[in-house]
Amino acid sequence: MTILDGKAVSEEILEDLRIEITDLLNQGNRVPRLDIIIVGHDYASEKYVSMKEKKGKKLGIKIVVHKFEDDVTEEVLKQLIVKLNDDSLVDGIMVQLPLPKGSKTFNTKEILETIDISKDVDGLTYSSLGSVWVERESIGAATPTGIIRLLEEYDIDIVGKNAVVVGRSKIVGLPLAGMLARRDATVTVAHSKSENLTDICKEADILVVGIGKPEYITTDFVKEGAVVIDIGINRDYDGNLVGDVDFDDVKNLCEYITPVPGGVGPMTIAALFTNLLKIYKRNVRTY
């Protein structure tokens, strides 16, 4: 068994973005910029945000945080993004998910969807979760692009493969089934409706785990051999971070696995400033 450490690979893709940062304003360019919205006060919300902010002022780049108390209005969110739109010196617009529950309800995707294609770092906006699927350049959604990166810097071949992804969220199932699928895997996404769940799960070469239930997955899901990547970030009974695969109980079955913590969410931060690097060499190279 091999653990797929995450933030050991993060930490080299983060160090090689400083080094082009800093060689890009060396050169007189402006300082890279991005905006993130985060609405209420979420533990795990505010715990990413905050992350992003240190490793994003390491890189040499200007970050700018737009905090809302949970009773702000849709339109005061989508008013911002419009003039963050307009702004040349923004480069990236993300929306720190999920937005609050309960009382009131926001319409994520009218929300997402304010955001101009051209800036939305995270890859959340129907038009670039679209691409995915067809041959088109675009900015991937950062967790699946994290994961396909995690894959190819431990040498595991897709191709030909049978990938099944549990969980068909728009923000992580579905755009990574379509990236597995554009590198040649066979891929079937699971859900809550799925029959004979453990059973389809038994059959994948490469198992993709997002489903919010901690440790739900055991060796009953698991084949021998299998690639284990678990997106899941939930607290125990007593508190500790857990994925939702039962990390001891599968390691010991499969060939690759990663961590919770330390395995998808440091790819998903090195994917997100990934992106957002590709996105300003853009727009400098347009001064």
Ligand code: NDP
Contents of the next structure:
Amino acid sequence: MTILDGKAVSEEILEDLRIEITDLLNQGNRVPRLDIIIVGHDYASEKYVSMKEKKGKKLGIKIVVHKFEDDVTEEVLKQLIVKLNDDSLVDGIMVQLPLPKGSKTFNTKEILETIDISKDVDGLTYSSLGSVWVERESIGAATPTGIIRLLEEYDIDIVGKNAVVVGRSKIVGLPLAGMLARRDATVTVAHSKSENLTDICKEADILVVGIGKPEYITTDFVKEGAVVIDIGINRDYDGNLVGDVDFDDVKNLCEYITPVPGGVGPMTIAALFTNLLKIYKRNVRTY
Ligand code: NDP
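Return the structure block for the form predicted together with the named molecule; the form predicted alone was the one displayed.
Starting with the chain above, the whole complex follows.
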């Protein structure tokens, strides 16, 4: 069994990005820029944004965070996005999700759809979500992009493999299914209404789970020699960070497995900045 070390791989990717950005800046190009919009004070969201800010700055990227209280109107958010769409110095725009619920419900889809697809660094507009099913090189959502990169870094064969993606959210399961299908896997998307989930999962050469249920996936769900990718980030009863897969139960049955933490999580941030650099290189070439 091999542990897919997302932390180590992501550090290598980030270092390569840093070197590439330094070269581009030394050639006289402008600084790449990512604008992040955050609404409210969700603890995890604020933590993710400050991590992106810190890591991005280390790479030589200008990170501009637009913070709003949760009483901000949708109109204000959309107007800001339109302004950023029109600003040629802005490469990527992202809205930190989830938007606050509470008394005011934001229409997340409408807000995201305001982002111009050419700046959709997080790959969450409907156009980007569709593109990953059609074009291999299109900019896709960060977490699934990071998962594909992790598989590639370990030379894990996708072509012709039976891939089962459990979870069908727009940020993870759906785009990942598209990316795997585009790379010639035979893909099944399972969800909370799926019957015989254990049987479906048992058929998987590549089993990817993003359901938000601590240690739900045990050996009953896993085929011997499978590749198991755990997207889940949960707290167990003792407050420890655990995935959707029962790592200790499953680890000896599979050939590859991601740990939580240190698997998919760090790859997500590496993928976000890889996406940003792709967009930036498109932009500076036209200068
Ligand atoms: P959502 O709640 O949006 O989606 C969960 C999905 O899992 C839904 O499609 C749901 O089915 C399905 N599901 C729930 N319970 C079951 C079950 N018992 N059996 C089968 N399918 C089930 O969650 P997210 O996609 O946002 O997140 C999923 C997990 O991934 C969370 O733990 C989250 O913290 C983590 N995550 C990690 C990231 C990272 O960078 N590592 C990034 C994003 C998320 P249905 O559609 O029928 O409701």
